[in-house]
Structure formats: structure tokens, C-alpha cells
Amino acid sequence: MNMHVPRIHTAGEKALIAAIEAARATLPGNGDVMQRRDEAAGLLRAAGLPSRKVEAWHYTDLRNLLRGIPVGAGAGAGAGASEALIDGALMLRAGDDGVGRLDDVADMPEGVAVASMASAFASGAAAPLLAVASDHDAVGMVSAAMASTGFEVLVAAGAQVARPIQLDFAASAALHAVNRINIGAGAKAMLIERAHGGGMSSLVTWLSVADGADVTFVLLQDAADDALHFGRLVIEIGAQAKVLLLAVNSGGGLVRREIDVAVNGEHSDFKLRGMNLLSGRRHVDVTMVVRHRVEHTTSTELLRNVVTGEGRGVFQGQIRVAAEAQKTDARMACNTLLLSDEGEFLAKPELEIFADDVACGHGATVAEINRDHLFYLMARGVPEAEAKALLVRAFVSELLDDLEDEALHDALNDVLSSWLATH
């Protein structure tokens, strides 16, 4: 005879459960997205949150570390308003009440359309967006689970959209939003996402990118020191098109995003620039696959990573090469300066490859400032702090070199330099 026995749920899986309990009743959506908000909820009382036995959560074990939801704002990175990251920017912005505000969009370019997924939650459109990919897909569950607001935003064939369109996300306590984004052929356009405020947040953006258009995604991350934030984008690459992502995460206590990529047509080309800065206690993991599924593609992935304090970050990347996929070009490098003994980054780079045609290879490193440039500097009267400061923006300054755009170069760099000034 079999007996079930009741799985036994930690303090932190209570405290979400109890949170997706009691937004149920205000969350939007019809039938068909309510069946998938209680399936979702269903299976994290079921299976719970995922542990270091589970491979893809090995480094960021979430049922151990999530000790309760953080109830507000803390002081810290990102507790300020709204602002736009490149002045200019058409805002689309969203927080704890789950309205999608418009701000801009009657000053939308021709060719730009954008709406509240209001509507999409009404009519059971956004139900496919709320996916959940196994009973150990935390990010899945949470956002299927809590979802209350988010965009859609279309960039028509061929237009070429001057202005940057920033999608704002500032959580005082809750905020939960599922974005849908398309670019078609021929476009060219630049979209900013960004997760600040405090409290718990989940973010998932679907991002599809038509032939030939030329895309560049910001994601930026400085939530307040003791929000949970996870995050995901999922993009879909057609033939000739080009997309360059830039990632940072500044801020935010325990921080999961997830970066799903699919290289769908020949001739396209991915960059991932990604800039990790840890402090306090912080603890940061980006997961990402990039998956090539036909020949004559291109990616590059370049990250850097700072940890001070008792930091702990984890990069876990993927490469995988379909057998179909011959004259692959992949390349993955995962760099690391530790700025104090108790700080700590974990990497792992990974190919997975089936095709025999290719060119692909990854590296990761990890090292502390170079004392002979410190003691260079300050031999030249360079405070010893300052001397830090300048070595650390050179060590993260190579993923900024070759952007075309000097204002996102410069909004940035700003980033950079002021959690330099911080910490």
C-alpha cells in the first residue's frame, strides 16, 4: 500500500503561498487565464520551491534561502521614482497597484503601438504567456500565479524608432507583470526594462524579433537591498536580425533572471553584454541557454562581474548547437573581480553542441585587483579607494567600449560609477 505523505512546507513556502492566496481575488483575467493562475499556485503547494538537488537551481538554493517576502521598500538601490534612463525615453510604467500607465503613448512614433495587457488578461489572450515549464520553474509559477500587469508593445515592418521606449516597474511592496513585445521585419528599435522599489517582484517578457530588424534590449536591475525579484526574458530570433542585449543587475537581495534565446534564422547575430555588481549580501544568479537551431549564426556572450561585501553571484550559461545548426559562430566569457575574501562568484559556462561545423568556446575567470597597478597608483597619489574605483571601471568598461549609442553608453556608465561612489 502506498501512503502519501504531505510534503512539509518551509517558512518562506508558506509565505509565498499566502501572498498568491490572498492576491487571487483582485488578480485580473477569465476563465482560461484563472485555470492557469490555479494550476500554477497548485503546483508550488505540490512540488514547492526548487533546492540545490535540482540542477538548474544548484547554486541558488530557493528553498533554503527564501525566508519570508519582503514587505516593502528598504533603503538601498532603486527606492527612488520613476526616472527615464536616457532623457527622452518614452515611459510605459506599472507599479504595486497593477495599472499599466501609458505616460507617453500619445507621443508615440508612427509605426509604435502599445497597450496595458489589461485587456489581454480580460480576454484570456495573455494565458499562453503564463507558462510554466516544469513543477521546478519558481520564475513560472510566481508569475502564472501573480501576474497582474504588464505591456504589449508592437514595432511595425521597416519602422525605425528614434526614441528609446523604457518599461518602467517600480514595486513598493508587490508588483508582478508579464510583457509582450514584437518587432517586425525590417525594424530597428530600443526598449528598456527596468525592475526597481522594493518588496517581491516578477517580471517576464516575451520579446520576438522579425527578419532583419536590429534590436537593442536593456534590462536593468536596482531594486532596494532587500527585494526579491525574479526575472525572464524570453526572445525568438528571425533570419538577418540582430539583437544585443544588455543585462545589469545593481541592486536587489535574492535575485533570479532567466535568459531563454532562440536563434531562429540564418544569418542572425546575438550579443549578450552583461554587467553583475554585488554588494552587501546580496545574492544575484543569471541563468541563460542561448539554443542555435539553423546554420550561419552568430553569438557572443560577455560578462563581468564585481563582488564586495559577502556578495555571492552565480552565472550559469548554456551554448547549444542544434545538429542542424552547422557554421555556428558562439563564443561565452564569464569574468570575475573579487573585491573582499568573503565575497564569492560561481560560473558555469556550458556547450552543448551536435553539430560538427562550428566554431564555439567559452571561458570563465575569476581574480582579485592586481596589486601592482594599486600600488602604481597610489604611488601617484591616488587615494587607495579612488585607485580601486579606476580599476574596476576599466575591468567592466570593455562591455560599454563598442556601443554605437553614446547616451546608453553614458546612462551606463552613470550606473557604474554610481554604485562605485557607494561601495
The other form holds:
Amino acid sequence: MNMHVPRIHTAGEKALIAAIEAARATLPGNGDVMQRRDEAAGLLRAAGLPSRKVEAWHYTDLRNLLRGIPVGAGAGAGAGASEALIDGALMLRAGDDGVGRLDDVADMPEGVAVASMASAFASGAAAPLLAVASDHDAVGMVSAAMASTGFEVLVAAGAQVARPIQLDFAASAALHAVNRINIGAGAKAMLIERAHGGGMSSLVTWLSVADGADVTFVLLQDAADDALHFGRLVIEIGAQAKVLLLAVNSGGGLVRREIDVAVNGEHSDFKLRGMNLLSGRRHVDVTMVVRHRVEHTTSTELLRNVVTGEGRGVFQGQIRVAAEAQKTDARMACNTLLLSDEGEFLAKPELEIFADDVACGHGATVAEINRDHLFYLMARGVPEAEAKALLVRAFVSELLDDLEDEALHDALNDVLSSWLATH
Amino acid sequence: MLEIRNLHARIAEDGTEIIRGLDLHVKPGEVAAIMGPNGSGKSTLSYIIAGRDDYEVTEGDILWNGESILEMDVAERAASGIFLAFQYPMEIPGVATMEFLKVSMNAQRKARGLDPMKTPDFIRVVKENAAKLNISMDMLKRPLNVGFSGGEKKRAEILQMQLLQPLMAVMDETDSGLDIDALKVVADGVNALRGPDRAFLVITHYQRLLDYIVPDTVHVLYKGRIIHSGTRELALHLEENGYADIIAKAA
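Would you generate the structure of this protein in the form predicted in complex with the partner chain, following the form predicted alone above?
Expanding to the full complex; the earlier chain stays at the top.
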């Protein structure tokens, strides 16, 4: 594609470009930051949104799927309660007004420092976070062009932070945030990033995990049924570090979540546990790449998807093993339970291996509710809807059952329960 | 109590007729045995009574306390007091046995207008009944039937029956795959539930089970019809002589 050829924009592209132009005057940033924004907007104008012809967007034809920008409840309307996923979590809240609110700053856990992104926009330090990878990087373009809030979180080396830290993004019409999170060597922490509310939102987070650190990161997206959401999480993992990422999508209208993991240090371990609950007419795309770059690293990626109504899910999972990354052990599985004839889930697992002494595997399955199981439960008097809910929970539970943190297990179980109760 | 009238039923998927004009009447308190050679429709009959939608009733009716159950779904039939003890109980990974027992008991209580059981009461009643069947609490901590031996599965079925207290239990070849000790435990469980208000339909291939669960009536099912009915002596006769002479007589 030649991005300099002028092309006719779709209605969705026009609406997105108009939203960017309307927002520009109010966006924070020094010259560097504003230059990044203008470059991103210029790229979007020239290249447009990616269509199915771009391989990375093959199952999410953004150019044709995006018909307009959802207005949500309207700016300033508020997006409803932002409750802590886990009781007692330190809450960092951001809404549409671009102001990052830091609760309990006086009561910060030891070894934790947080700041609003405002000063980094003003100084230009945020400019590198507004990166656009290519002319089809729609997530990068939207974020760079409009990000106006976010947080910086630093966890000091060796800090053992028992209190979960929740970065909470409640959109009422438009909310675009970038975050930078650095976890020091040997530190232990749990972070939760929640995107909810309506309208359009984007959330790009850069997470750096230093040697020997142990991080649990929860990505929860439970936005309104017509919400448009772009997400990206970029993780760099040091030696002997452990990262457990729980990626949950239980809402949204049109959602693209990108996860880019670089396993940079030896003897480190990355785990992804993904739960996608797709109902109504939502389209949720999880696109992940894990880059094993050094020897002796492990990763497992396990996704459990439940599709009902006209829900549509996509998982593109790529494991790349560099030539130097001998003894890599990487396993990926994507399992889907289809509850309706109209729903679908498209899985594209890929292995790209340049090393010769590795153990890598992937599998994808799609199944319906087991009719024998359903009959058995109903033959004991359990009504059909309740029996199906039991079986859906059984299907998803394997993801949650090996979570060591009981509060986290219960919180995610509650997310599942409330979805089951309403779908 | 249960009255099956001129029942005709076929496999929904391919239309194969399995039940071809079956009549059967089971009274309260009665233990009725259904015997028959392989392929006569014994298991199909149990599934049709339970309401499995793989089968279509094309003619006739099943009356339960005078009312047709054909329009009721599987769960409604169960809640109305019909229990099917499976020949091959399902293993359901991810569903905890105790949770399943509680959900099913409370679903039936709800259908009958009763409040859900309180957890301590529930645990007590499960423990009491499980002990009688040599079912350990460790077994009940596992996912439903997962990793249970054949005998353990059958005992778990009897435990469910004892907890749900049905008005009628359809036992589908409960003896298959059981050694003699397990058979006795299962039979004791069934016998403990016998009473003037509760009926049993015991489907079996072998007479042996009927030494332990002594029936009031015995019916021979062949090619989808009851071709002969009698008392317990009929089962002993079949054990010695096989089905050939009765089939020949009926033809």
C-alpha cells in the first residue's frame, strides 16, 4: 500500500478523523508530543484504517466494521461506578476530562510511586509512548493522536506490594490513555487495568518487568455493548521474572486488544490466561505476539472463549522464537464454547521458530455444549438455563482454578457469574 | 402411577422406530422389572420416560399420575419425581460434585415451592447418606463422576436418588459393570428406599440383580413391545431357558 496516494475515506474513517481534529485543540503536550500526534493523524488520513487485506487485521476488517464513532453517554455524563475489582485495591482513576485522579496518595503502599501522565505530556517525556509501528497500526494511531491522560507507576526494586493497584478508565464518551509501569528487580505486585463505560476509548500500556520480579496483571474490558475500544499492552520481561497476565473481555461493541510480549531475560516465565465472553453483537479481537529472545524461557497461553448471540471473537496468537532462544518451551491453546448458531470464533495460532532445540505447540478447538452432559444435569431437575450455566462455568473454570490468589480468583469468578446471569 | 399406553417412538435423527406399541402400568409401591434381549429397546424406554429429545414419540402417551408428561422437558419431569439412574453416568469435568448435588436438590425444591436447603443441613444429609453407601468425602470433592470407578459411579447414582427422594426411579441396567459386592451395596440402597408410595422400574439384562432387588412384576420387552408379563418366577424362567420360547409364543 502506498500511503501517499489520496484515497476516499469511509464514513467511519471520516468520523474518526473528525474526532481527532475536534480533540486536538484541547490535548496536552509540548512540541514533541504534538508532533507525534500530528504524524499519527497524518498517517491515518493518508493510509486510512486497515482492511482485511492487511494480514494483521484479516479477521477484524476495521475499515468496514467501523461505521461511526459511538457517542456513549456523552462527555461529562460519567460512566458509572468504578469499583475496585478486588476490595482494598489502590485506585487510580481516569475519566473523559483527561484528569488522572490518584486516590489515597497519602496512603501509598511502600515502594510504590504513582503520578499522573500530565507532567510527562507537558515535558515531552511521554512522546516515546505515542509510538506508531506502521501505516496499519490503527491502535497506535488512535492512541498517539488522542491520548490525554494516564498514569506512571513505579514499583521499587525488592518491594513486595500486597495491595493490588487498579488503573481504572471509565469512559463516558471518549477516553484515551497511555500508561507506563515499571516493576523493579525482585519486586512483587498485582496490577489491574480496567476499561469500561461507553463511547470510544483507547488504552496503551507499557509494562517493564525487571529481573526476578513477579507480576500479576489483569486486563479487564467490560465496556458498554456499543463501545469502541482499542487496547495495547507491551510487556518486557527480564531474567528469572514471572508474569501472569489475565486478559478478560466481557463487554464492548468493537474491540481490538493487542498484547506484545518480549521475553528478554533467561529463565523467565510468561503466562497468559484469556477469558472472552462474547454475546450480543460484539466483535472482540485479541491479537498477541510473544517473542522469545533468549535461552531457557517458558510461556503458556490458554484462552477460553464463550460465544452466544451474534458474538464474534478473534484470537491471533503468534509465538516467535529467535535463533538464540534455545530451550524455549511455549504452549498455546485456544478453546471455544459456541452456544449459538449465529456466533463465531476465529483462531489463528502461529509459531515462528528459528531455534532448533525448542518445545512449542499450539491447539485450537471449537465445541458446543455437550448434550449428554446437559441431559444428565437436567435429568436431576436442573432447569436448562441453569444447567447450561453450570457447563459454561465448568468450561471456563480451568482458567481460574489454578489462580493462587484467592481474592483474584473470586473476583474473576464474579465477572463470569454476572455475565452468565445476564446472557 | 405410571401408565404407558400404546407408545410408539423413533430416533429423531433418522426415524428408526424403536418402541412399537408398548403398554405398561406401574402402581405405587411396585417394583417392576423390564427384561429383554439386546436391542429390544430397554435403554430407549428409560430415556423416553426421562424425556431425552433424541427420541420422538409418534403415537400413544405416557401418563404420570394421570397426566401426560410428553410436553414436559427433562428437568420438569425430574422435578415431578421421576428419577433416571444412568447405565453410564456422565463424567463432567469442572462441575464439583457437591455443588451439583446442591444445585439439583434446590432446583427440585424450588419447583415444588420449597425454600432452598441451608448449607449445614445439606452437608449433614449428604454425609449421612454417603456413609451408608461407602462414599468418602474425598470422592465428593472431585468433579462430578470424574475418575470414579464403575462401581463408584453407580453408588453415586444411588446417593443422588436418596437425596432427591423421587416418586419413581427408573434404573437403567444398574447392574452392568458391577461386581457382586458393589451390586449388594447398590441393591441395599434401592431396597432402603422401597415404600408404599414409591415405584421402581428396574431395567436389566440379567436375572442376578433381581436376587437382590426382588420385583413384584416382570415384563419381557422385545422389539419395542411388552410381549409377556408375570411375577418373579418369570425372571427365573428366563434365566434358565432364555427368551426363545417366550418370543416364539408371542409371535
